[in-house]
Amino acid sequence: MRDPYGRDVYDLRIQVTGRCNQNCIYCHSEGYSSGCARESFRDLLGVGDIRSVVEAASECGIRRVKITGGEPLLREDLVDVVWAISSTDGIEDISMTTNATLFSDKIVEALHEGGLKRANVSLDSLREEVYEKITRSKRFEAAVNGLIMCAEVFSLVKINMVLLKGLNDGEIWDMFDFARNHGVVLQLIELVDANKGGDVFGEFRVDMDEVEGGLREKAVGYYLREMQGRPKYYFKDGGVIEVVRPMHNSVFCAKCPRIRLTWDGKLKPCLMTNDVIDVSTALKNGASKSELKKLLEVCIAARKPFFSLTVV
């Protein structure tokens, strides 16, 4: 399906569950305004209910989910909800975000197993006293050994490292170094100003543009990703770095697939507005497949370019 931009709509991000074992500074909770969600399991979406929704949706042209939270792996069922994922006709691709502090082997080939087929890995620092006070949790150890777990099995995994001015931004390199030695690409991403109080965007922003202009003096290739006009940079022995821009980004937003489902069972055009389309209620009424592909596209139809008027 098309929003009413044009804009082909293939992707949807399942929040599975709203906690997490960790409290970083800049999470934004997929738009809750309040930190992480303070989930119950009475509203919490169940695998049956995701599975119906994913059905409908694959009807409605999405091919590609992602598995989000808080943290996924907190939820006890979250192989069920893989394999519901991935045994719907139409869904070609199935992703996981992670802080990757709860994996071990048996859990990671059983995702596997299940049908997911990459991880993005939340790593910050290479430094343990850094990424305890980027995380507020101190789980850097584990963190490392769930992301290495992760590249030995899945096809494509990512280490997303969100930039902060003071904190990480001189890291950049090493995490190269790190994401490259393991066969992984880094991907760094630029702090998103959630409009949950405080100053962190203002205090940690980092100027993209200079991180950009550094990648590109040592870059041998350069290619501009379909989805969300993302850049990925080349280097001369090997390693790739993606950056994600999505502030005051018009390309970002023009180039968007993206929809998203909360854990109670609330649809989001995108994570930057609380506009929201209850599913739940039609999921606990007993809805059929029709009438979740009607609110699916009350979603997509809800769809703007946040940080544009017009598409380019």
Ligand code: SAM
Given for the second form:
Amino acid sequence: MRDPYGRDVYDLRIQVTGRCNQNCIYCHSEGYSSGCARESFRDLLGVGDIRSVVEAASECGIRRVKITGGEPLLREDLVDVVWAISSTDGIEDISMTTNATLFSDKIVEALHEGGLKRANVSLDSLREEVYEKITRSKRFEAAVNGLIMCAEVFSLVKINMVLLKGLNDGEIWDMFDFARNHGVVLQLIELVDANKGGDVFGEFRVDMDEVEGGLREKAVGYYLREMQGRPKYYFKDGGVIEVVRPMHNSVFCAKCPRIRLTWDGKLKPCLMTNDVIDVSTALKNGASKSELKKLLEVCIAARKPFFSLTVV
Ligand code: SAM
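Right, and the form predicted together with this ligand of this protein, after the form predicted alone?
Next comes the full complex, this chain leading.
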């Protein structure tokens, strides 16, 4: 389905839980202020609810699903969630964003068998003390081990590294070597202004033009992805770095194909806005697929590019 700005909407990001076992200093909680720590079991979408929304979404043109949180691995029925999505007609790709700290070989295998194709592992630093400072957790070793397990099983793994001035912005090339050695892609993510207490954005924001300038100097190839116009840089000996620059980026918005579903059943047209469309009441009342499709259509119709009203 296309939104009023002509953008094809084919990607659904599902926050399967609001709970997390970390407390990153910058976390945007997927743009949903009722996120981490407030989750009540009564409101959490069940596997059947998620499946119903995905079935309806698939008929609205959704082909790709990204699972996120909170931390998805905190959900004991995560394998069931993955099977419920992968067995839905029309869904071609399922991936997950995770901090990887709760992985075991068994769970990685089960998720893979369930249809999870790709994983984004959040790893902001290779220095334990910096990792701990950013995530406010003591799970560095678990995260690295989890990443390595993923790299052995999934066809594509990316490291999500949010760049933070004075904390990890001097580590790009160390992280690049690490990623290349494990056959994974490094994704450098611009800090999004999440309105955290204090001025996290002002203090830690990195100039992404400078970062990309440094990448251009060393890269042997360049490609602009259709997905949110993300630049990808290719290096000698096989390394790849992708850059995600959402802030004040009209190209990013113009090429955004994504809507979101929160852990408690709200549809969000955009990460950056607080607008939500409630589907939880409809689900509780046993809504039909066509009723759910109508709510998805309302969400898609409400989309507008956050950083520009001109679609490039
Ligand atoms: N707990 C999981 C994890 O750590 O990947 C999934 C949830 S986390 C909110 C999803 C992704 O959003 C992570 O890669 C994280 O780094 C990124 N993220 C969170 N807050 C952000 C911000 N303010 N700016 C940019 N990226 C952010």
